[in-house]
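Only one chain is shown below, in structure tokens, and it's the form predicted on its own.
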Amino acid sequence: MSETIRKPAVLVTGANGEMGHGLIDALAEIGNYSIIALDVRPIDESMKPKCSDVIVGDILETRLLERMQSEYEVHSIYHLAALLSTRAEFTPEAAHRVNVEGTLNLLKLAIEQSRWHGQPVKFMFPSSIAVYGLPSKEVKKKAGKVKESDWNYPATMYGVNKLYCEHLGRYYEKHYRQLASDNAGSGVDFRSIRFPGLISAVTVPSGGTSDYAPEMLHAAAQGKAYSCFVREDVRIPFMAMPDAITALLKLHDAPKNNLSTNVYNIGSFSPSAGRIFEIVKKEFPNAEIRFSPDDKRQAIVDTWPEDVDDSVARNDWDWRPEFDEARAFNEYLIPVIRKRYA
């Protein structure tokens, strides 16, 4: 860690992941932030110059967080670290520790930071469409665009963890120690986005159950055969990674009195797996892609909505995706991925 004490800073956990890369790039470009990057793995060398400090460590290490408490002045936390959906199903207890206990540790850090510098700490929490659990393909088709309050019956440990942490964040902001005689609030300003499947051209997918879309693209660009683990007719909402980063920053900067809730859906486009296949084959005619559904992973995807209703985000903080399906593939994903593997 740097010897500089108590720098006003933004903490990014899970900094070495897909979203972490994009977020740090954006924060560095804005230039108003001292960025602390935290990840269990050493961060990519290309990212280090954009950060004030880079910490290799675990959000479950309370001693590490105590040291951070004494060394930094954190005004915003972007808590991206998580054990993703596919891995979480193999190790649900470990997923609970990382996804829930890790979030709790960071909420406590936010409270202490707010007490120290006297301002609310914004706690940005990426949630997921995995919080939804529709009971059948027929219900999923009939449900159409799902609202935040609908079908909150997750079928995965990852979804359970995310839904619980949404409630945890809401509690810490609105009801923390509500019966204590010295209760003065927590100082946590909790803001969460339920992201759809995210597709990045810059980083390789790493264990999400929605990753069949980016995996298809990256494999085709490398000339590798790919076996898609869902049916052709499956639909869930997707989003280009730049829009996800824009949404996080936009919600972070939104005036608090504009926000009617702590948790927001956002959407962009919702193609079937077959439609993604068509787009990829058009651009990479020699791509070897076949559909070989994995019944268990397929069953998980079937519990997620075909699309989401993001009208509350549009009304509260003027959410608008920049990348629809055509722009996402033609202007971002395909050209950048082509260049990556050229």
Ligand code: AKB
Second form
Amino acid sequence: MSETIRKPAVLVTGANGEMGHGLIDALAEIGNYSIIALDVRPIDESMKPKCSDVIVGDILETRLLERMQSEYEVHSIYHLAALLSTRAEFTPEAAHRVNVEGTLNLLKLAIEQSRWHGQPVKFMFPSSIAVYGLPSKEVKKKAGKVKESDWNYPATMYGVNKLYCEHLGRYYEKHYRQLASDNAGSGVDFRSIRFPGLISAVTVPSGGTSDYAPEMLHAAAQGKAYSCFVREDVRIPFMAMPDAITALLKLHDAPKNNLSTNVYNIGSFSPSAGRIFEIVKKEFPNAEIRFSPDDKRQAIVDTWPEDVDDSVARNDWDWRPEFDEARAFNEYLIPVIRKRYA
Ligand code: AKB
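Got the form predicted on its own; any chance of the form predicted in complex with this ligand too?
Expanding to the full complex; the earlier chain stays at the top.
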């Protein structure tokens, strides 16, 4: 039997996306897993040696998932594939298919895998601050750090999809086919994190509404002009990508008995767009950045909270960000981005 077959398999969907890159790097470095990478686009060449299998395919293709069912023994699924908030507003029905039906297909795969090998399948689901919907700028200001149960009235299709999938995951874990006489539970161990806007030094996101922060930074580092689509005073939580990856791995490894809920907020720093401009301008004084708010995208960001209360994650699985604002920029983003575009 080959080395890769003996290790428990981890399936990563959306493997070629921003988070997929970071996660696969980290999983490969840990070395305990055989990684199956799935993405609708071809996976970057640099990622292939880190994976035991690379599949180009759509999570909506049930035939593909059925084939995977018989070929692999999957113990954990990191379901990262999604259409983000800006893109989803242009094609809400397609977003529903990818974000909701895609998740349902993966949950089904998880159930069947668990039945097959007799152990729970951990289902890691990145949710988002987009599940919150604050009704006005005044309420947003007053709300401060929101708890998981506050303001669950998303204003975007993406937020609606994420909130619903959090509930789906909880249902699959705790109540699946609850009235069936042969009900033996689903075997799904559903764990979800509501991520803030993420900033990576190595990839630029696409299709999100928090993208102004990474876009500003990457444009400045490349000497490209940037027009920021939100107002200077707008504030939402952000996080450096390495912390997001650490959080996923940490929640994955946490003892189930310690987990008091299926869905957790996590936070690290919460700068205004003007503050990000200040930091970027200090590092790249020639950067040509101007603020030219797009009312519609601005309105979406206005519904997202200024900050999140992550005390439950801190208590249950010892969540602590390693990168506050200063460390994120000074020790990760700026040096790595400089090197990247040098
Ligand atoms: C987006 O902007 O859609 C995402 C998110 C906040 O979840 N980055």
